[in-house]
Each structure stands twice: as C-alpha cells, then as structure tokens.
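First comes one chain, alone, set out as structure tokens in the form predicted on its own.
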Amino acid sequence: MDILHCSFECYPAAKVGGLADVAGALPKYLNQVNLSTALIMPKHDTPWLNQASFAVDYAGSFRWYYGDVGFRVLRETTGTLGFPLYVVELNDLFLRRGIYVRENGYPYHDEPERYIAFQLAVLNWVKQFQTKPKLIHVHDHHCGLIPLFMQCGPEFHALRSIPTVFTIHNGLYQGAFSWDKKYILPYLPSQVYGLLDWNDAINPMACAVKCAQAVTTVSKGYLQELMQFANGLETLFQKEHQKCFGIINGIDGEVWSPERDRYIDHLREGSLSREFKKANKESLCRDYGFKFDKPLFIFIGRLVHEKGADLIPDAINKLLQQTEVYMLLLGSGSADIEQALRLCSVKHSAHVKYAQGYNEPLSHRMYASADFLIMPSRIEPCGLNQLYAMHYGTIPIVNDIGGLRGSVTDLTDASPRGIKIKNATVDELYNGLKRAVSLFQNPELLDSISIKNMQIDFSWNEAIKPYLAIYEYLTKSKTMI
C-alpha cells in the first residue's frame, strides 16, 4: 500500500464525532485516484463490527511493561467500503460497550493505557511488511505517538524512514497523562523525553505536533485559532506553523447523496429541488406532528458545551414566546443539557421533540426536511453538519468561528448561505432564530439560498487534493499520483 491511516474511530464501522466521517471517506477517495491507501482502527463492540466478516492477517504480539501481549490484525473481506479495513483485535482493552466512554458516560480508567497499546500493536504488524507504506497519516491525539514511536524507537527502527502525516480533528483533546505512567510506553533514549513533553506531562498531540513531517487541521479557519486558543499549545503551533495546513472536509457523496440516500422518504430528480424540500418535510412534520407551513428547526450533535448545545433550551423557549416554530432536537452528551432539552420537550410538547442518542437514519431525513440547521458551535474545527445541511437544502444558523466560518457566508453578503451569530450566547441565538423566521417569511429568498447551497461541490473529490499534493512533497514520489 502507498498510505496507511490509522484511526480510534472509523465510519460506518464505529463513529463518535466527525473523525469517523474523515477517516471512513478520505482513504476511499484517495484509493479512486488510484493511490493505494488502508486504514487500521481497534474492533471495537459496535454491532457494524460486529457483524462484519474479517479474515486474520496477522497474529503476534508485543513487548508490554508486564510482558508479551498477543493480538491479531483482521482484514474486512466482503471489500464494500472502497478500501482495505483492517481492525486491531485486543478484547481486554477494545471489545467495550463504549468507544472512549462507559455507558454512564464517564472515561475508562485506562484511556492511555488503550491508546498505547493500539498503537504499539499497528507499528509490530506494519514492520512485519515486506514492502513497507509509503507514508503513514495518523489521526488525533489516539495514534499521535506513532511518529515518535517510529523515529526513536530502537525496535522500530526499520519504520524510520517513512514520513507521517498527523491530523488533528480536535485540539481540545490531546491525550495527556502523568509521568508517573512512563512505563507504559515503549524503550525510547532518555534524550528524547524533551519530544513527550508538554507542560509537564506526557502530551501525544505535542508530541505529534512535534515529530510528524506535516501537520493538518481539518479547516484554514481552525488552523488560525489554535495558534491563539490551543488548549495551551498556542506557542508549540506558532513555532511549528511552516509545517501545518488547513484542510476543509469533504462530504462522502456515496453517503450523504439527496439522489441516492436510502434513508430519507423522497429523492431528488433532476433539479427538482423545492419539490425535494417540501415532500420530505411533509413526511417528517407528518410523524412529528408538526404543522408543515411553519419553520421546522434542527439540531445533530453531542450536547456538551463546546457544541452551544446548553444554548438551545433557553433560545427556544424565548422563541416560542414570540412566534409558532417546530423543533426537533437529536443527540446525546451531558446529564445536564439532556435533561433540559427533555423538560422543554415537555413544556413545549406540540412544538419540541427531543430524540437521545444517535440515529444516522433518522439524521439524514432531519437534514433532508428541515428549513434550518442550529449549530451554535463554541468549538468547531471543521463542522460536518453544516456541510450535510447546505447539501440538502438546509439552511445553517452558525457561530462565526472554526470551519464554519469559511463554509458559510450570511444573509448581509453578496452570496448568502446561512446565518451567522457573533458569539455563543444565549441572546446571540436567539437573534440567529429570529433572523431565520424572518427568512421563512421571504419564501423566494429563502429557496434561491437553498437551491444554490445544494449546487455547491463540497465532495471530497475536490478536498483530497490538497492531501495528494503534501503526500508527494514528502513521499518526493511523481508515481503515487
């Protein structure tokens, strides 16, 4: 293979957040370039994995600070995804209900613990190959020690040649623990400490930062924050900026597609844009019990706070006061922002439906029927949502920050596409939702912002094409493209 990725999360075979999406899209795309790329994740206990039919590629193991740990490498066999799938098998550490989290929400005991072990698992079956990957593009702070692990590492020494790729999908994750657990890593020279550290503590996102050849944000947007809010490495990103690029996202057409998408009720013909709009909000509001002539507002997402998810219960509940809207809210996160959204169901059950959890079918047919998407991010590097809504006719209602603020433009420009607030408040949002009823009054307006948004290429056939060119810089190959 030319490029191997190596991901904790992978769509459809196990998704949290936008990572899934990337990873499960951009080795597909780079494969119809012809450039041959794979991706390794854990097998995790979701039931797409599950499922799934895989054939054993490797077994072996590693050197563990309380002795050898066996594991096999699988390989998905049926071949659908658009490229090789491979899965680490380590049940004690990987086979668990919940990806990163227990079921009550809080983190394993043993984050660190999993992550080192994932990635000392992949670099044992990589240096096995007789004919080494090209380049090696490692995703979040979960695979951020692989650079450091393959350059000064003595057991994988035979890896030290090939340039990574590390890609931070988000920077307020980085991974740190305590030097009291620098057992657990491999045998790494003691002068090469300086690399893991970060504030005194071992830091996988610094430490990648530091040693992989080029580093990649998921927008130009987020590139320019976190040289200013970084979690606390805003002077490690201003020192190593010569090597970062941002990189929006693509949206996976053969996934988020309003002619083909097998979950929602009506497709779109030919150009038949307003007719795919009304008939499938129709079918929504007709389940929901919504009435169909008034705005119908979304929400996907986690509700945590860099999300603006706390946000809502208020903004809406000073909405509806106002005038007649329909929500329908879908998500899962905090205790707190949960229960919220709960009691404004309740208090507003003719008008608000709140779905907990994530449902992909129901997902698609929400940005499929909605006249606007709320995305009151506080955090958002690229946003995917956006993306999915502009492509489907929904018009988003976003704060000016991240990858949001170079993928939608608002109303007061020349080629509107959304709506944009200025902070993440509650009265900013409020002002957004106020500006969207407003536009549903102007229906003209609002379906030439619709229609025009769905024209936009956002495919990922255009996004890759800045990966292929930092590939060949540091592969200095002209025949991976």
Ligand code: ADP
Given for the second form:
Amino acid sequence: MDILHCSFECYPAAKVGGLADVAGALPKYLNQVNLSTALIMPKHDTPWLNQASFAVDYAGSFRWYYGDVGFRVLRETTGTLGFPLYVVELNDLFLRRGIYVRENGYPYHDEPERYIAFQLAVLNWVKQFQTKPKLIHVHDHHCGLIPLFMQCGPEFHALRSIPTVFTIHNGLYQGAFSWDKKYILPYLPSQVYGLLDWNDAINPMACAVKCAQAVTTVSKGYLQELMQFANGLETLFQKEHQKCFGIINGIDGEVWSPERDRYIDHLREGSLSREFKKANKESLCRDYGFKFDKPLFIFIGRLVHEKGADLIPDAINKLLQQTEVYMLLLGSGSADIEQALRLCSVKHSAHVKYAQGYNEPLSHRMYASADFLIMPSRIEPCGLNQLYAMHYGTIPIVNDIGGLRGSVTDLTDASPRGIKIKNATVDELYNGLKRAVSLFQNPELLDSISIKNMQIDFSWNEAIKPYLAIYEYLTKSKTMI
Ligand code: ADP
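For comparison with the form predicted on its own, produce the structure of the form predicted together with ligand ADP.
Below, the chain from earlier opens the complete complex, with every other chain and molecule after it.
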C-alpha cells in the first residue's frame, strides 16, 4: 500500500456529510492512477457496515490508561468500493447508532476517548506491517493526533519517518478537550506537550496543523478564511501557511451521474438534459402534491447554524406572500431548526414540505428534479451540494463564501452558474429567491445555464492532481518548507 487514509466516515459505509463523500471517492480515484491506496475507519453501527462481509486482517491490542484494549481490523471482502476498506472493530466505543452524536443529538460523553482509541488502534495495526505505507493521510480532527503520535510517541518509533498529510473538511470542529484528560493519551515525552496545546486545552486540529508535513483544506477560498477566522486558530494558519493548500473536492461520477444514478426516477439519455430535468421534476412534484409549472426550490443539509437553514422560514414566508413557489427541505440536526422547518411546513402545507432525517435516495431525486438549490451557508469549507446540484442541472443559490465563492458564479457574471447572495441574512436570501423566480420566468436563460452547468467537469480526475503533487513531493523530500 502506498497511501493509507484514516477517516471517521466513508461513503457508502457511514456518512454524515461531505467528509464521507470525499473519503469514499479520493482513494478510489487514486487507485485508478495506480497509486495503491486504502482507507481505514471505525466499524460503526450502520446498515451498510452491518451487512458488508469482512475478513479478519489483524487482531491485537493497545495499552491504554486502564489496561490492554483488544481490537480487530477487518477488511471488506467484496472489493466493490474501488479501494481496500479496513475497519477497526472495537464495539464498546464504535458500535453505536450515531457516528458522532447520540440519537437525541447530544454528544457522547466519551468523545475524545473514541477518537484516541481509533487512532491508537490504527497505529498499532500499521506498525506491525512489514512494508509500511509511504504516506499516511488523515482527515479532520478525529484523526488529528496521528501525526504527533507517529513522530513523537516512543511506541510508534517505527512509523517516525512516514510523512503525513492532514485534510480539514470543517475547521469549526477542532476536537479540543481538557488537559485533565491527559491520561487518555499514549506516553509522550513532556517536552512535546506544547504541540498538543492550544489555548490551554489539548486541541487535535491545532496539533495536526503543527505536526503534519502538509495541511490541505477543501477550497482555496476556505483556506483564506481560516487565516482570518478559524475559531481561535487563525494565527496558527497564518504561521503555517507555507505548508497549507486549498484543494476543491471533486464529484464521484460513479455515484453522482445523471446517466447512471440508481436513485433517480429518470436517467438522462444522451444529451437530453431538458427532458431529464422535466421528467424528474414531474415525478417528484407528483409525489409531494406540488404544481409542476412553478419554481421548485430545495434545501439539503445538516441543520446546524453554519448551514443557514434557520433563515429559510422567514424568507419563504415573505416570498409566498407575493408568488407561488414550492419548496422541499431535507435534513436533520438541531432541535430548534428542525422545529422551525416543521412549523413552516405546517403553515404553508401546500407549498413547503419538510422531510426530517437523513435520506440518501431522496437527496439524489431532489438534485435531479429541482429548479433551484438553496445554500445560505454561513460557513462552507467546500460544499458538495452546489456541485451535485449543478451536475444535475439545478441552479444553486449560495452565500458568497468559502468553497461556494469559487465554484458558483452569479447571474451578473459573463458565464453565470447560479445566484449569489452577499450575506447569510433573511433579506439577502429573500432577494436571492426573488431573483430565482425572475430567472424561472425566462425559461430559455434558465435552461441554458442549467445545461451549461451539467457540462462542467467537476470530476475527481482533475481534483486528485494537487494531491498527487503533494504526495510525490513529500515522499521524496518529506517537508514542504
Ligand atoms: P457538510 O459536510 O458540511 O455536511 P457538504 O456540502 O460538504 O456539507 O456535504 C454534504 C453531503 O451530505 C452531500 O452529499 C449532501 O447531499 C449530504 N446530505 C446532507 N444532509 C443530508 C440528508 N439529510 N439526507 C441525505 N443527504 C444529506
């Protein structure tokens, strides 16, 4: 194996958001250019992982604060993912319904323990390989202590010279925990404690930024934003900027394809994009009792403050007073945003429907059917929804930040792709929706933007190139600076 990816999520095995999509695609596309790449993740209690077939690759244990902890690493045997998938089986910590939070939405009390146990299991597994990976690529704070453990942990001496890459999918979540929990770390010499620390707490994201040989995040725009505002880490990003890179995510064309998508009602035949949109919109509208000849807006996402879904009810209230539109909202998350969407759908029961929960098949049908996707995000490191939307001919309405800034252009641009709002506010969103209604009244322009968007190459074939360059550089020289 050349490259080992470590992630807490991976599509289709376990998905909460964009991290899973990337983790399920990047290794596959790296393998397609003959870079032998595998991924390891925890064995969560998800339907896919419960039904998959596995063979035991390794059974071992690691020494932890309360004694030896036994674990197994299993390898998925069907080989249909396009890369070898390994899972760490440690049922007390990972065999839980929610990947990060309990079913009631509250965090697990042993969050840091779960992440550290995963990282220790991975490193204990790798250290007994006869031929070690050439590089280890870790994703988000859940795996952020791996670079430090490898470089400074005496028990992982054998891994010391392997370069590491750290990718930030969302800088909002840093995984910080109190020094009172220092006992859950493996032994580390006290002189390296400074690498763990940020603002008097153990901060896995800060530690990874300090210790990994290269740090990437999922768009150039978001990297710029992290240097200005990163929940307290901005000075760290400024200091480490030479080894930081913004690389926009790609689309996995085997999962997201108007010609092959197994979840949508009507596949695109040849270049018949208009017919594809029409047929899919008709069937979705029929299911939800919507009028087909009116604008159809959708929102898909985690219902958290950063996604701006809380702005939708007030904006739609204003819009529905003036014009007839339809809206389908899909997502789950914080109780108050769920409640606000539910109330909005009750108040406008003929025009607004809210599908609570996580529903992969419905999300594909929505991208294929809608006229417009709403993304009024306050923070959006890359954003995959707008890429999927454009790929399926749905016009994105986005706040002009992070990865949305570089991937969507406004109607006023020479090559328009969507509609941009300047701020995540109700008024701005309302203006964006009104502009969308005007665009809908100009079907020729709407169709031409939609069809051009479907032709843009958002594939991973392009998106892997910067990763390949970083891997090549690090496996030769081992340092970016
Ligand atoms: P984030 O990772 O911040 O959640 P991204 O835009 O990077 O946001 O990725 C979101 C991914 O999760 C997309 O594939 C989107 O379709 C999917 N998704 C989000 N919420 C849901 C949901 N409730 N049901 C189905 N898919 C969802």
